[in-house]
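Only one chain comes next, encoded as structure tokens, the form predicted alone.
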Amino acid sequence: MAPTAIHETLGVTASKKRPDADSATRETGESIRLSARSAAYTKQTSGAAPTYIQANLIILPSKYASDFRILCQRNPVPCPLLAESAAVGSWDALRSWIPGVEGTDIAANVDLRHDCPKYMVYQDGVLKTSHCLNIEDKWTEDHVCFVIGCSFSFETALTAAGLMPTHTAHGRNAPMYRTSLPLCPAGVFMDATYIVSMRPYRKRDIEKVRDITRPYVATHGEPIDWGWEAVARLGIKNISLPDYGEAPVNPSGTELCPGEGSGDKELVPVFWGCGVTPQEAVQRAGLEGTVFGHAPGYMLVLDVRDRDILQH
């Protein structure tokens, strides 16, 4: 994580880099766990933990759980599905989606109603509660808990090569934003688009950015577009006001704006596949009952590693 190196590739400079990073590489996915579980550890996580997993979580009446289910399997891109609860109601155990790799081999200490520092409540396909802490009062004996991959856990790789994302570089949560680009249905989920995460990189960065992420297949892999152009072609209404995180800055720390550098050296938005899509086809589909999701930015910390799920 070199200052010289995120200097020379985004201008960012060592002094904002995020306060916690030297204490980040002493942390792993169990112990982000047991702080979020004791509401010690409430901030969001990008750049928390690296190496370790991170991800989404949708918890839903047992009912949506086969629908779900194939509507993960049929958008890999912006629901990469990793693991799910052991059984119906179970909070403390999964069954793992990873060919090779056991449940207790991606979280063995866990407890999926507390383990994310915040999380969101939908009652009957509408938010009813925003950030909190967790979820116990509310989960039942019918919930059942997927876990789907996060872009957040490729960002220790595009780090240490020069590359780490400006919103983690200022602390920052990413910026998400609702897209016209639309999933492939499955059951009670219909007429439901991609959720994106984005990340400005130079135009001379961007075949390097697409090469670092691109085996990260269980956690949205490589960017789906780039450029000033794909803002429009994805539908996005207005790239300084996402619909989850925080607003989009240049290395700098200012607002990112077109007209940033020039040829190959422009600053242009990079779009990922984002693990908040599902939460967007809940409220689309307006499922009966309670579901549970985390706060976008606020993931669940894995104690597998980016090591044992890259693919190439």
Contents of the next structure:
Protein chains: 2
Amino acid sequence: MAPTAIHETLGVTASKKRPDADSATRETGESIRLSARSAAYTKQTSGAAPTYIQANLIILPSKYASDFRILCQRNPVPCPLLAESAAVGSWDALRSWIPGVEGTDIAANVDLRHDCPKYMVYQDGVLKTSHCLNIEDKWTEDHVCFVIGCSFSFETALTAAGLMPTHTAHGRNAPMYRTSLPLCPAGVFMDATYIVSMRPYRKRDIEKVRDITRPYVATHGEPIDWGWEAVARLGIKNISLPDYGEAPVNPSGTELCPGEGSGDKELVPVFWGCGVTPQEAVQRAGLEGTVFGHAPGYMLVLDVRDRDILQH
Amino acid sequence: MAPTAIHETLGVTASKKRPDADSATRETGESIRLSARSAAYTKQTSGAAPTYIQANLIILPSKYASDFRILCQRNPVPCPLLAESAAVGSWDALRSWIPGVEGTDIAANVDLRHDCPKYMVYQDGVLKTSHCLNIEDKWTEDHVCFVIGCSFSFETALTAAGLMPTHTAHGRNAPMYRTSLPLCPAGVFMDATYIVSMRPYRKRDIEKVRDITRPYVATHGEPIDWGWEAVARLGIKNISLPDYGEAPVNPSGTELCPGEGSGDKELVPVFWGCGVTPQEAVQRAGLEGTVFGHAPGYMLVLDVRDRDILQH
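For comparison with the form predicted alone, kindly provide the form predicted in complex with a further copy of the same chain.
Let's see the whole complex now, leading with the same chain.
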């Protein structure tokens, strides 16, 4: 495929495969949550319930809650804290961290033990259960939930602007990479690094992509780096082997490689802060007790919509 | 001097040279500002008006205000945004960014054109005037002020705990270094890196130093890195040649070098995010028009006190 046709092709693919931000859709944040709660919805949520904010979930023993909250406050690009349990042990009520937005606006009818399509369970820092449907049997009254913004939220806006991510166009999970970029430490959370999600774009579209995603301050915002040089700069070993999600593809659905297009039409990787970051930070901290997270790509979908929290 | 005597010596030096957080002092944030406004107070502010929050000041043409605000929100450790002008062109009223704190609580009687002891003036990205006493002659109705937390704020707490920074003990400015650690970009603010301030501590005191400074989320919080290995990790070329401030000293006032003390008594550099970061980010962005900043070390002292904004 000629590189000049990249976004035209993406646009066509988009209209065939997914509703865009302007299309009517019956999916809402609540409908996805209820469906996940009944174990009917078990797939990843990229592209689900357009304009509803999607979120990462981390659930910790209460003794780590203060350090984790400060970790998020110090590293808001990969760890944008939207809300937390209204109280220790609360799985059905949220306290908002978004100015001007109440906890009940973020998610009113919520069961944080069931409402992600899939979960991960860690015991004493070691992954014990992968992609389970709920965590009710291991939940305790000492657990605290943290709800963290997810970049799926701005993908709808990119798609509406004719810049659908290639992984969305091909029904895949986003590629996510471990980097060498350090997080600012907070208490027990030390030696963690950024995880980034990646979407390839043409060089000439990067400023537009930056402008579209910049207002999404609560869901990772604009990219942190871009270009093929950024791969080494971020300490990513192999762009074809992401640490989470699926391998990156170019607009035609084949493997993403350097050299597609030239000049300002060159297709290059663009990297965003990723909400898997806090989950890996939690793993590296080797916390005692039981820790839960959503399975990467299987997010908590909220009631709050992107237009409610955009910043201009 | 024997390394075991480091903090005992600091304690003695402290009581001779500076009031600590518990001592009565007539200095307040307002008294320092009024004194600076009348050009009576012209020295650096480290240790001045203990417990009153000190701040960095950046003043930009309004067209850059949105990008700069997002830069701060994305990089709160080096750029903790406390407040900004209540409106474009306002130098005497602030809008607070600290939850639960009003603009008038941050600084009620304020003239942001005069109240730092010294200022820097940049024209089209180039430093034009260094260490001037006020900026009234170059102020325009299109300027917007940003007030950013400063690490001087937590030095009082360190001193009260018997951990007075060596530069304070010897009446010097803190050493500050340019690093290779990238900021998350925001709009026109790209390719900027962290500036860090440094205070040497014994290895065995680092956890205590972290605990004391962690609640100061609005004024850089806990260190971002520490140890002699951190010097290379942060891309600092020469610890004896800081890019801002004065060369670092050990507790006896002589040059800081590796190898003072051994084991957990070894004296090592400890690095914090530094409020000079946004000033350098502004310089690197090559902004058009006139930009103002405080002179490094010559801060804006506020009405708000550290106990009002500590987070536990």
